[in-house]
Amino acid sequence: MDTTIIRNKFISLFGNTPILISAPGRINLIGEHTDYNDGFVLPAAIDKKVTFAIASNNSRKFRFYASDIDQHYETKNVQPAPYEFQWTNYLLGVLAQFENEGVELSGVDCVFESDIPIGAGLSSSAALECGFAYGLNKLLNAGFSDYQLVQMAQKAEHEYAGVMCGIMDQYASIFGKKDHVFQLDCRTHEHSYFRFEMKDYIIALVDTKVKHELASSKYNQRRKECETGVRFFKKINPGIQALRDVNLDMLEQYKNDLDPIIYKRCNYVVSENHRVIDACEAIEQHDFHRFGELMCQSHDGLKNQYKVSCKELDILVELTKSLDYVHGARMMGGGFGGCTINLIDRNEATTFQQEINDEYFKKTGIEPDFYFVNPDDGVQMMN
């Protein structure tokens, strides 16, 4: 992205000179649905990003400037906004957990622009989140770490957006690193980088087009499935916290003692956590076929067991069991809709979207979007 227009348009808006800081979006290449259970996930920040203009004014205002859709809105509370300015609590949320922690704000000018497609689940609000508290925190000389502005950002979607997301898509947009995947342990928040060698491959992001009304209804009911499992268990063993503490040796002996469904919750779930642990063997042995089949077993997991698919995200995973140069596919996020992740031989990225458009539109009648996209650096300044 171009930071001199965003710096213009700034200067322009605004006759000061800012800071410019990018926040990339992200994927998670396999473990769905484990961060609730305390598990594993693997995730990376991409090369899409928000890339922000921003600067003190001494005013006590907060003005900000959305420069995609050409909005504007200017506020000298920190308070939720409207809702046809939801994209600002995003970034109030931010501004109101660096005044809880006793940060003076004298007031922010903001402009930013996004090449993060919205609502393909890439985590464009926590590169909107991360961005400016990364920016603020230079600006400000707040000293935080960066782990704590993963807490505020992940915080600020809580308290303003509602949403009560887990700490992934936040921690992958601050701690994310070219050309790496990184295994993220949602229990202790600990990470660990794996070099994702992708000079042969490209990462293909399909967007069915469609997230049925399931979505948050089923997801709030397989988070109680599984805690009704982690009840179960806890009678036997005390010391399980979390269907992180259950293995599978555990879940065959008592089988016939659970709810079928529950069992399949937690089978998924326990069976998930390895497959993550095996993908980043796998990663390190350079043994990419084994880490496309690792991501083919999670879709059949999230379709069978979990039961958190959809009709057309299992349409665009079946179409790519008959080419060759597709190594693993799954859905992506919580389910219902959205995007399919494939891991696709470079070269082929073109063949790859004219033929997956064809056959998904005779299918389904709908179009899809395709995005293809490399692991990058995290959330950083930028000259």
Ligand code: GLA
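Having seen the form predicted on its own, please provide the structure of the form predicted together with ligand GLA.
No partner chains or extra molecules come along with it, only the chain itself.
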């Protein structure tokens, strides 16, 4: 990426030489809504990024400029900003975490621009948090480890955006690796990289272009439903700490004692954890047919058991069922809108785009957006 433009923009605004950072968005191949259940996920950072120019200033002022929307924001404290400056809360939330950790905050100037589509479920907010946290860590010589930065970025999301997200998005933005996906154990935070062979295949994201209201409140509600399931099983076996510790046999045994909704939510999470493990085996065996089947099963579970899909996502997935060059398709991320992720034959990318575009438009009146993405490196200094 050409960093001259953002550097020059920064210099013309603040007259100082910045450090430059890039932080990617993420995809998730499989393992949805498992991260906050101490389970497994299989994400990758992507070649869509937020680019930052950051420098200290000698006042206690925080001055931000969002280049894409041409908005400035300036403040002397790290209190959450008003709604129309929502984007600043991801940065202020990170500053607040540094302060909580006892770092003396001097003033900071920051300019950023992004090619991660907003509201499409590609974690543009995690990229904003992680890139800024990474930059501050360098600038202030704060000495936090990459893993601590992940945790601080996640807390910023909890406290300043009100979404009780798991750790996947921030983890992927920092630990992503070019040409690889990684399996993350969200309990131990150990991760292992898998080379994702993209010679014959391509990852296509199709953006429904809808984001339904209540997405974040439903997300928090699902978390609570999982916690209800854990409380139930804890009474039976006090060693159970999370749905990670529950297996399908236990679920069947206690099915009639559980609230039917809680049973469905738990069944989805327990099954999805298995699918992640199976999907990693499929990658090792280069079995993309199997991998695709698991993606489709994941969508079924998200739609019917976990109930975080929506009409538009289901239409997009359904449309792929008759296309034999699509190996797997499912909704991706939190749900209630955003993108589907599709694993397709590379040489059919154009056909795919045409067919899906026309059919989706016929059914919804919306023209979807398409993003063809590649697994890429996590957050980086660029100078």
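Since the structure is predicted, the reported quantities are computational estimates derived from the model, not experimental observations. The term rigid core refers to the maximal set of C-alpha atoms that superpose within 1.5 Å between the two forms. Positions refer to the first chain, counted from 1.
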Would the C-alpha of residue 238 be classed as shifted by 2 Å or more between these two forms after rigid-core alignment?
yes
For residue 256, state whether the C-alpha moves by 2 Å or more between these two forms after rigid core superposition.
yes
Superposing on the rigid core, I want to see if residue 278 changes position between these two forms - specifically a Cα shift of 2 Å or more.
no
